[in-house]
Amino acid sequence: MQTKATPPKVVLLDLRKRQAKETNYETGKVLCSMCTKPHIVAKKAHELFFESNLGDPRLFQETAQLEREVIAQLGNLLHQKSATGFIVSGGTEANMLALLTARNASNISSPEVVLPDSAHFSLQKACNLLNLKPVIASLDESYIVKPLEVEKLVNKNTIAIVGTAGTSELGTIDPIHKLSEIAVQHKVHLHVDAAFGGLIIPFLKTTYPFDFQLQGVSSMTVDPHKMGMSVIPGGGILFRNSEMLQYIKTETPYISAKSQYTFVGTRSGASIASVWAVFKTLGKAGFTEIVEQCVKNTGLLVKELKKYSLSLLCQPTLNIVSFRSNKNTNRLSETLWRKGWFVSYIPRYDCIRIIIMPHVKKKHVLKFIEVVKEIEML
């Protein structure tokens, strides 16, 4: 630390030159992000609430309070009115969250979890720091896991079972509905992890089973900080009824609060009003005509990319969109980033992934089409 102060005010203009230097959102080009321009609301929201410390909900009443009625406005939209839960820091606290929720329920000694090879990295962390041994089954031609390959995987030492509606990679749903008939024959935790889908695939025209309408599903990740264009961090975790709570409680022995539930003691209340705040403003007609936006852009990013025979890697569900070059599609993603479109490279699947986010519109798309033309020179 410097021994000498700064005045505000020079502290403040650095601060400006550095965040102008930033990379973006409204430039159209961040085309890897899950996350994206917090809407206006969200961010005067977040201002009002940045004292807040849900660390202690009994202090800050008003900000618990909010809490409630974001997690019941989720569990509403995804079928349980009972649900209970938190805004976390994340898709990866939450994921943690309902792994040491199914852990310490089952009391095994060498627990295992089942996990889609298409499963989020965190799931991976959770594994590790949990002591959990990941099982991995495999995926079809499309890119979801076999619901066949799950059940053989099953035994005395499953705790749980993961299935992801809205893969990171990909965009893909799981048949969670198969998984769900699954965890109930086997009496096993199904967990899933929509943090990405979570608030997309309740506001699409199709319709995909995967949420707590499904008996066998006990919790579920849904991140308000990605499609639900808050401020981050603001994750969620939802689980089907508070008895599940007593698996993850913490006596707080010297604060007004007796107990604590996630894995991070201080909690920010200002992410919790902007997600109230979005959830308030926009109301599913909203929403909808958000995503609608979206599925619609990345309709036209297919259709350009067909055109022009640059091959996808599977038909999109969601608003991502894989692809791969007629050449090399390594050197066309690097080249992408010299050009200043920031794009995703899956090396595992040698493919571009592009996400079509609330921020990018349909001018962005088009020209993204041109420089991929000019690179490619198709």
Contents of the next structure:
Protein chains: 2
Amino acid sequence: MQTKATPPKVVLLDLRKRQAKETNYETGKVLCSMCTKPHIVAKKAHELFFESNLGDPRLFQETAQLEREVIAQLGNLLHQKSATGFIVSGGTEANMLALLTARNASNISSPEVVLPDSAHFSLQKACNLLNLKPVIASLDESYIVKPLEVEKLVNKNTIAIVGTAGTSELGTIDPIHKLSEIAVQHKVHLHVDAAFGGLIIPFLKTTYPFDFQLQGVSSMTVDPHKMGMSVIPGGGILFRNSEMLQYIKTETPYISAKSQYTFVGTRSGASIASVWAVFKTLGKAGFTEIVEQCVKNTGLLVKELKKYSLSLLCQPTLNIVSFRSNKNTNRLSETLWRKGWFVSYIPRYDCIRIIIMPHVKKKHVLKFIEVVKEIEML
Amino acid sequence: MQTKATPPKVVLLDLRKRQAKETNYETGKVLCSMCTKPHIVAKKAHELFFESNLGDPRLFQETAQLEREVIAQLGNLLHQKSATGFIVSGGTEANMLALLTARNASNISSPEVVLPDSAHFSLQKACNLLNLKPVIASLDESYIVKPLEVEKLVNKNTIAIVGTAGTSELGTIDPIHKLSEIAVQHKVHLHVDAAFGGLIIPFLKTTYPFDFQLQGVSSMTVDPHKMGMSVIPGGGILFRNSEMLQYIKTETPYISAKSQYTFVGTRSGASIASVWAVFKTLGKAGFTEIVEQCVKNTGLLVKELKKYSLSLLCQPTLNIVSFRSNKNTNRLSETLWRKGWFVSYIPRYDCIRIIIMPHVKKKHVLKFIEVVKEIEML
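Please move on to the form predicted in complex with a further copy of the same chain, as the form predicted alone is already shown.
Shown next: the complete complex, the earlier chain at its head.
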């Protein structure tokens, strides 16, 4: 740390210069992110509740009330009005809390979790933390987990099964209804990681059963800071009922509220106000409109890629498109980066992944196709 | 979620009404919080880097650079220029990452951690997550851990010792120099939880050895969102050297940066810009001034409490004061809450705890004493 103080004006001028060089969603060139430019009300709500800390909900009761309302709205959306939960730091914390609940509810010395091969890496991270053995179930040719294989992998040590509703790599939806049947039959916790899909799937024209209306679903991750257009950090964890909370309870001996259920202690109240504001502003109607636009632009990208014979890995379920170059996909990805188009390259599928978030407009899709054509000499 | 959209104006009007009822640091009546009103540059920096996500440092390179600079400043302040680390969600994540590093670096089937009886509850939380057995070392009459007892508790299963520099309950500083000697001798990881004290102790007139200048210290928690006057979430974890990072590395197969070390994936870049802005603006000179003011007001509170024969638990080391009523301390605490003075009641010491954060001014201390006198009929 430098010894002397610096005038705030000088500090902010320096920061503004750096910010001007920083990546910006509005260029439409960020095609690799599950986050997007937050909704304008999210930003304003954040500014209003800037100082609020849900590490102490007795001290910040208005914010605590906003959280209860947000969780009720998510519960309503995901078909379990009495669901309980929290706005947390992100999908990693949400997924970890789900596995922690399952682990602590069981009394198994060598606990295992059945994960689809496509499960998010945060679940491996959580298994490492929690000393759980991840057991990997393979995918079918549509890149969704094989329920028969999941069932085979369930044994007396299994504390949870995970299914993904909107995988991070390809946007596929596992057969959650079949996983639910397995969970019910074997009396095992089914966690649905809908960090990305949870605020998309309910607004699609096609119906996918993926939430608490399936009896076997015990917990769900759904992140407002992804398609919920809220600010970072804004993850979401929902549990089917409040009895499950006992397994993640921590006593908080010097805080006015006597216990805590999240992993994080001091917790941004501003994030919660942001989620509340976006949900109120958009409602189901607003979300449906945004999702429809993303799906439409996804369709446009697919059509264009097919026109130039660039092969798709699979027909998109959500607003994620994965394709391969006719030559060298990794090289195409690196060339796109150099030209300022930020795409993901996924080694294990040797494909480029594009996420059509709300900041990616029709004009950006068309421009992107032009750039790809130029690089690929199509 | 409601079906229809709501005009943003209506949503924000509702939120403004709720915010007006929310607890506000500027009243000077929040005496139970280790957070404070963020510095004005923290807020402005946050607004500038609002969209930035360090879940992908290759995408947000300017923000990644800000983080490197902040960590270098912390390393410089805490006497280890080559320290490595991250701005994380808070002290809980920081403490957990430290214990995870120690656990994964060892190869012990029944790992134990020696915790002072005064260690923060997040360390118990981390032990629960990580399947570590917490072994509790008792405190001496000054409420600091007994080094001889710590040494006795170290055995072949010990993966870490923890010391606190600024306990959450009483603001005491464990004898870190002695814990360091034990750590060196027994070749065990010493983690210093300086979540609160890390941005106070370096600016005090009295010197307390507590950081990397002590050879045995392997990692430190130091939270900018506490006395660093930055925004939530803004925790900090520092490791003595970058080799330790291998133990918390997660592969991130579809993100342009190939690995990740924090628990949280998607990570607020705005938080990092905030910390950067406060550090630059204040420098050591600015922090010293703020800390001196807090210490002075702490002294004033102590003097006034003594004047009215309210007994102190211990002479404050930092800006935390703990005292008892001459009658019923818990009842005094509840009466203060009803009158809008937010204090902590700590059951195990049967005391009221007051934290003199920067938002608590001389006039608030004097007013508080008046209120206590009135309730206690002194």
